[in-house]
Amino acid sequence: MDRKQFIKKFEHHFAGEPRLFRAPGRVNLIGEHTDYNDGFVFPMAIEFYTTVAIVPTRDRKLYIRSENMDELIAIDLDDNEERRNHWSDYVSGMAWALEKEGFRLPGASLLIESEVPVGAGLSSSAALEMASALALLSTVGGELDSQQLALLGQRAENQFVGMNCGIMDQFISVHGKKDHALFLDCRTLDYELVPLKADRVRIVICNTMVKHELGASEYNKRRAECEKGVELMSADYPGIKALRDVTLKQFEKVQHKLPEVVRRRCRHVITEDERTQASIAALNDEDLEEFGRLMNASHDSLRDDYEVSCKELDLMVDIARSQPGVLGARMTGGGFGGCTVNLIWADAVDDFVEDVAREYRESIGLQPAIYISVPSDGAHEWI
């Protein structure tokens, strides 16, 4: 996106010089499912992002027009507590959650556009909330810090938009930076940027172009049955508030007391945090090899034992497996389909595009969309 060219669209529809920002979608290398059990995340945040530019105005109306949905909305702050079921709940959304904290915002224009594709499970919710927080916040020249900004956001689409997310989306968004990776701690928020410059490896992103209903739906059963798990191993650990706090030892002593897909939920979420603990160490040592091996396990533990993976997600990660040049492969993001992450030699990534794509488009029938992205600076003003 050229960023004249922006300026020139919101000329267009608008009047006024806007100031221009930016927010990064994200893919999550490893870490799945651990988020809303208190557990470890290691995602980053990609080259495409949601930009909002944005003009003040006195009226105390958002005026809000989506390049890509052909689309402007009107809102009005004064009557601003409930969602509509739209894409600009995600703009309301925060527009609401900044009044509640005490910004009291004027009206405005803005124009939105964005990079990330919607519905691959890339964040694009995530991006387009970040860089609307930091537009809104603009208009009244007040500041957040990063933390702040990613719980606002968060409380935006848990209470406004009514998505019962955990905080790794919004946080990545806020806390991306270039060259490197994040580890994250979901209950602390305690986080450590980790070095995975591009000379040496590519991460690949390939979209199943398929994404179940059953999603949402799974999703509030895992966590039920994640729940179910804590509660009852509570009894022989009292300390115990979440699945992060039982050890792989420990779980095996008293694992034969869960029934099957209890046991089965608990046994990914405990060794995905142990996985991804594992490949901080790795990367740290520059072990590539090993940190491919670990997104491999993680991908086998999402369809064994969580199951939340589909054929289209098996099949994608098969293909990649089969190429030349693939360390590791695997579902990202909530799973019954979306897309694969792939950690890959800089060298093998054009025949692993063309490959991957030919294989997957032969064996299904579907043209996947292939990202090949490094890891990018989060929310900023684009200046």
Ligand code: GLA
The other form holds:
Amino acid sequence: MDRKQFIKKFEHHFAGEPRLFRAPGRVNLIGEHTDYNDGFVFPMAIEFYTTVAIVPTRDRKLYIRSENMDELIAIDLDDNEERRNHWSDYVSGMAWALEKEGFRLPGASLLIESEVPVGAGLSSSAALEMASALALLSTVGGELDSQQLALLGQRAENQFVGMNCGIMDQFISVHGKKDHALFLDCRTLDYELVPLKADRVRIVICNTMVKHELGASEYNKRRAECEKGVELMSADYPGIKALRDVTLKQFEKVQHKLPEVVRRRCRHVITEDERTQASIAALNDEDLEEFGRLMNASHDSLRDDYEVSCKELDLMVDIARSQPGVLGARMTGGGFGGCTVNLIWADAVDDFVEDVAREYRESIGLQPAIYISVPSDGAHEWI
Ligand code: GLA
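Can you switch from the form predicted alone and show the form predicted together with this ligand instead?
Everything in the complex follows now, all chains and molecules, and the chain you saw is the first one.
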């Protein structure tokens, strides 16, 4: 996307000289369905950005145009308590959250365009929230630190949009850094930027091109099953607040007391937290093979214990694992469709892209999109 052209597009629809803000999507390397269990995640921001151009107005209305949707919607800030079940909910939800935080917004014209594929599990919604948050804040000259910004985005998504997500997506969209992945402790929000120079290996993202409807309801169900696990295990381990507090050893001692499904959900989260921490150690030791094995184990656990994969994701992972030069392959994000993430030796990537696309298409009749991304910078003003 070209900055000057984007400004021209803005001027075609609205008056005034806009400021531009961008925020990226993300891919999670490992640590899946752990964020809402106070655990660990290891995502990176990808080179796909959502851009928001904004000019303040004085009429307490948001005029929001999406280039992707080719649609304009007007939102009255004095009548903005409820979601509209519309793409604009992520923007008006951010406005709602900022106003709840005490920022009184004047109104604004906004033009939005996203490079993050929508519905692919690459956090197009968090990218839209974070770019909108910076844009809206600029109209009042307001400032929030990056952690507050991420938390406010999560609040908009939980309480306005109605998706009970954890903190990972908004956090990485704000804190991403070029050439680094981000190891986040979702309880304390302490994080470490871990160098991930794509010289020997590449991160390759394969889009299955499917998105199954069950996503949101199953997500909330998993959260409830995890909470049930904590409640039941607190009889033996008083004081535990989240699955993060239970070690694998402790879990193994009491797992027979848990109902079968709850037991498998807990086992996924507890082993995934261990894998995520081990993956950082592997990277520090430059042991990329071990990192890949941990990614593979993560997928198997998500498929068998957590049951958030689907046949298209499993197929994409199986095809990937049968290619030369692949260190690890797993689903990424919430699941039930969307993308896989693959760690591949750099010199094997060209063949991988061609062969995986062909084999997937021949098996299932869908042409997958395959993206190669280096870790990128988080949300910022585009100057
Ligand atoms: C979605 C949610 C995140 C996280 C992942 C699963 O992307 O938005 O908070 O829970 O699923 O790891």
